[in-house]
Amino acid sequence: MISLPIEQFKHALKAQGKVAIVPHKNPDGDALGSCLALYHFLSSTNFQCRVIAPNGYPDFLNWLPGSDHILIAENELQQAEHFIAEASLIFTLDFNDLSRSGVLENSISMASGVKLMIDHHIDPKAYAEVIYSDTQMSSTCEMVYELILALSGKKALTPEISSCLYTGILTDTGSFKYPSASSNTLRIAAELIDHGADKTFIAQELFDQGHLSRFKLMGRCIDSLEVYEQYATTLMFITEKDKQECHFRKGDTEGFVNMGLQLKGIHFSAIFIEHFEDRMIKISFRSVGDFDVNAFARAHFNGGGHKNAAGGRSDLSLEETLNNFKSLLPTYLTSLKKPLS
């Protein structure tokens, strides 16, 4: 854990220019969320900020405020790493290693810019000048808050800062029920809505508004759910004819590794979605207690992320895959017997 370098970000943010702010591949709340309050607040103090996302992201964040100014860069590499190479400083939130920056990872390495990273997962990796990386936190949005706070305190929290931030911690700690979501959580919640986010908005945007394709894609994923009881364990698969068939929208599988965890004595939950376009089978995690997915998701699946939320990917067909991760349950039984907390 790094704490809050302040002052390498007040010498940093003496630059003049352009500002690249860039999330993950495949965005999620957390990403977009506090990459978005970062632009705001950046703008407001005359920075010329973009938001360079590496690829699109779900549309029920399609309402974040200032998501219609964000660069897709699979769509528009070249303006994207134009932007890139002419910025004074280039900021990476919600992750810690280049590689996760996907078509952007090249032209962010090569940059002149200064580097700054503001990130909540394990294991940092040093290719940023600034390195704000805290793993307690309960997502990037919660530390963007810090940051702000510190450079120019409440004052700065807009209705559209608050709302972005608000989007990612309520996204990221599973509406407040994950163990990272702490008091001081709730309480930076708590000031968010009172600057502005305006939580029953936001709730329906992310959780009621979905469609039919993503309500039959989750019946397909019941469908082939497995029950390992012996080893307090879950699992739940994909096919890309099953996306086809549903009618497969970004975003439509997000949080179904959850559902899993909603059986009674079960601590562990898998799902594993084909991608034929990338020729592999994307992995999620999700445990509770003391059962380290992040460990796991690292010494089997060439993934990571946090304790209890972690993904992966094998390169192996889905029946492949799906029989190794069966075969490593058992070296696991004790951990994942043991009771819960």
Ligand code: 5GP
Given for the second form:
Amino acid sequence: MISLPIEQFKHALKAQGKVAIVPHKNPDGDALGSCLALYHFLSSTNFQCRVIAPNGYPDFLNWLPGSDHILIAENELQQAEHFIAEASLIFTLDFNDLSRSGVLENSISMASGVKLMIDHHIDPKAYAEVIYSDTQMSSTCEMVYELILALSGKKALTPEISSCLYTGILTDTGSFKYPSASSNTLRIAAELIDHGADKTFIAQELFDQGHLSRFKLMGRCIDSLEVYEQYATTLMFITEKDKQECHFRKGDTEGFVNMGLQLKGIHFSAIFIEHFEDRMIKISFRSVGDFDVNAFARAHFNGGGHKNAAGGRSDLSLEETLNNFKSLLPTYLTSLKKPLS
Ligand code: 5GP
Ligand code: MN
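Show the same protein again, this time as the form predicted in complex with this ligand rather than the form predicted on its own.
Every component of the complex follows; first up is the chain already shown.
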């Protein structure tokens, strides 16, 4: 853990000029919320800021204040690379390994600007000059809250900043449900509400604006469910054909993996989603209790994340990937069946 190196941040922020703020590829509520909160905060000073996302983000985040100014690198690569090359500061938020920055990986690693990492994932890579890395934190948004408070105090918490930060805390904690949501996380959420985050509006925008395509895909996903009671495990999958027939839109499958954990006695849930475009199967893993999906994803599926929520990928076919996954379960029998304490 690297606790908030506030003097290093203060020193870096003496710079002038352009600031690039970059979330991970396929940004979620925490990645975009933290980037946009920092964007609003730094834009109120002399910096020329830009949030540059490696690729697009789901519709349910398009109400976030400032989201209409995000530069999508996959659509405007030259402009994105140019900005990053010229930036005095490059913030990388909600990831700790440059390979997670997609098409921006090269331009960030070549850039001469000072790199600053704010992140709560395990095992940070040493690519940044300033590193604020704390796996105990519920979310990157909670960390950006701590940074803003240390720099400027609560008076800096505008309704825009508060809404962005509340969004990431809500999404990354499963609506305050996961163990990572500490009592302090809830105190911060309460502060953000007091400073203008409208919790009812935000929850509606995030969770109650789903498209019909999402519901159709949810049906396919539940139909695909396989339960391995002897390993306390479920798997689900969505094929490219499902996506086409249900008119898939980005973000439609968000959170589906959690459904597996709603079954009694299940400690480990995995979902496999075919991505023909990227020639891979994107995998999400979730667990309750001691089974470490971060270690599992790293060991077998070229991925990572947190102990109870991780992701990975496979370059094999869907069928081969599922078989591979199932063949691994016996090795983990003891930790999978360990009673929840
Ligand atoms: P999700 O399943 O929602 O895509 O991701 C769950 C968690 O795992 C997130 O914290 C995300 O950052 C991380 N994660 C997802 N995919 C990957 C991956 O391919 N590599 C690594 N290192 N982390 C991932
Ligand atoms: Mn996060």
